[in-house]
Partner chain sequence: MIIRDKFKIALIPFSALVFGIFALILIIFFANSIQIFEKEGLAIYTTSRWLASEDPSLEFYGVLPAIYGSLYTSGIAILIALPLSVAYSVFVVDYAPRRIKEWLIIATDIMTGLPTIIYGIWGAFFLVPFVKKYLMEPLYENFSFIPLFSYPPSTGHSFLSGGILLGIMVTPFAAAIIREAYRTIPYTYREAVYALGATKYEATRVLIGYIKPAILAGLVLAFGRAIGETVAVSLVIGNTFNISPSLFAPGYTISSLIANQFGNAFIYEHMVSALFAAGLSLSFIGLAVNLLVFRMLRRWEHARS
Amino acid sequence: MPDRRRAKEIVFQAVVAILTFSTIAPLLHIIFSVFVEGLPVLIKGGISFLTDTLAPPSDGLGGIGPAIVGTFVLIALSSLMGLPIALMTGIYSAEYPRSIIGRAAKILLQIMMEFPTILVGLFVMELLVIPMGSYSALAGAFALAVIMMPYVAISTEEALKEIPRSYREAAFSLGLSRAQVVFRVLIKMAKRGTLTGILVGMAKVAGETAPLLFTAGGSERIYFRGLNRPIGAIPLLIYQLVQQPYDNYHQIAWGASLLLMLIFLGIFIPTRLLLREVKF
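Chain structure (the form predicted on its own), given for this chain on its own:
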């Protein structure tokens, strides 16, 4: 009997290990492929790849400077628009889970997470692009803010719910108001989960293409010129380049893909490693 139990345990562990590897294998393959194809492009292009504008067809690499600047501008603008609303929504849902607004907000946030982002782009196009008469950075950032908010709100809510109720009761016993309890005690304890949600939301919008097709418009050779003007972005540039029949544009797309992945990994991994988890 002990041998049979030991054999079952070994088989179970082997199956779990195989399934785990099968889960992460596609991600590892994507990372490996992007590095192998994109790294030579970055080495060949050098600094000019990060600062110059796109080269003509079949005429070298040039650079993706406008798309890089546009990506950071869109992330910053969408964060300014979406993060305050998302954080407050997550806090409200966690503090008032039984209220009508709290329950409705949670359901709507879950729907928004699965909502096709291209429809968000069409909505913002009808709301801003058509009345303004042109694509713009403002419209692109607004569409990305709408996409970002459910990820941040739900992560904030879940992080706050993980805090034992005894901590809330202890804070209230000291005479603190609900706002003080939330913003001076609970938010600090839930910072890991909250920041994770923020980073996931930012990573999500950094790689979005569909909504930008209808809102930002793209600007491959002109740097950011204002909120009311079209703006470039790395994922939008990649989408446009892979449709071209030119080899140099395909190489630029691989280099841009690696750069986009490095931007995400460079923000997400160090933050997750350095931020200590609060243990209850």
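Please supply the corresponding structure for the form predicted together with its partner chain (the preceding block corresponds to the form predicted on its own).
What follows is just the one chain, with no partners and no other molecules.
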């Protein structure tokens, strides 16, 4: 091999390796920063950081209890609203892939997955917040449900379609109705894929900020007050605190970020483990 070709080869491989590292380097630095800045806050704040309400400006750490509770309430509520619709839509597209609704639904879900989430927030504000006269847990959860739906529906559809035809035929030959085939046989076989989609959807909405800005409204100092009252959420709290000029608020924001990252990884890691085993 002539020297010039060899030199080019070496430079090329070096560039590819460097660029690849640059792709994931920010993630490593983000995880590092969040731990370095957030961990001391969690240690210093202790348990009360998880249970107390927000401190006044420039006066200690207080806690982010209402936001933590809010995040879990919102995940639960949005799952309650979004999952049934998403699962059924996914089943429909998988069972009737050639029907007009089935095909259109697939395209629509793809579009919804890419739809800017802030616009969903705007939509829900006009639809629920203004008629109800107040920000509310209900509005926040509905916005999150709309965002969660496409993730769950698409993965349900894909999981169902991966099941070999022979299983479906065997189930039908037992004389089961289509509903029985789907709910008693296929869904159970597609359990992992479906569950993965549900977890991805939950991880996604746990970290969403933009759709909550004009729907959930935030609540830093008061715990859950009811479905029709404003509610806090960790991402929303971080967004608000970062924009404040107070040092202690920035610290609280880092602590909250670490917590949010742990919640996210807590959902993400099991999902990854599930996914690797998805094989027939």
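The structure displayed is predicted, hence computed values, not measured ones. If you superpose the two forms and keep the largest set of C-alpha atoms that fall within 1.5 Å, you have the rigid core. Positions refer to the first chain, counted from 1.
Where the chain switches from one rigid part to the other between these two forms, the hinge residue selected from V34, Q180, R168, I68 is V34. Rigid-body rotation of the smaller part against the larger part between these two forms amounts to 23 degrees, from C-alpha fits. Once the core is aligned between these two forms, the alpha carbon position of L27 differs by 3.4 Å; this is the C-alpha shift at that site. Superposing the rigid core and comparing between these two forms gives a CA shift of 7.5 Å at I18.
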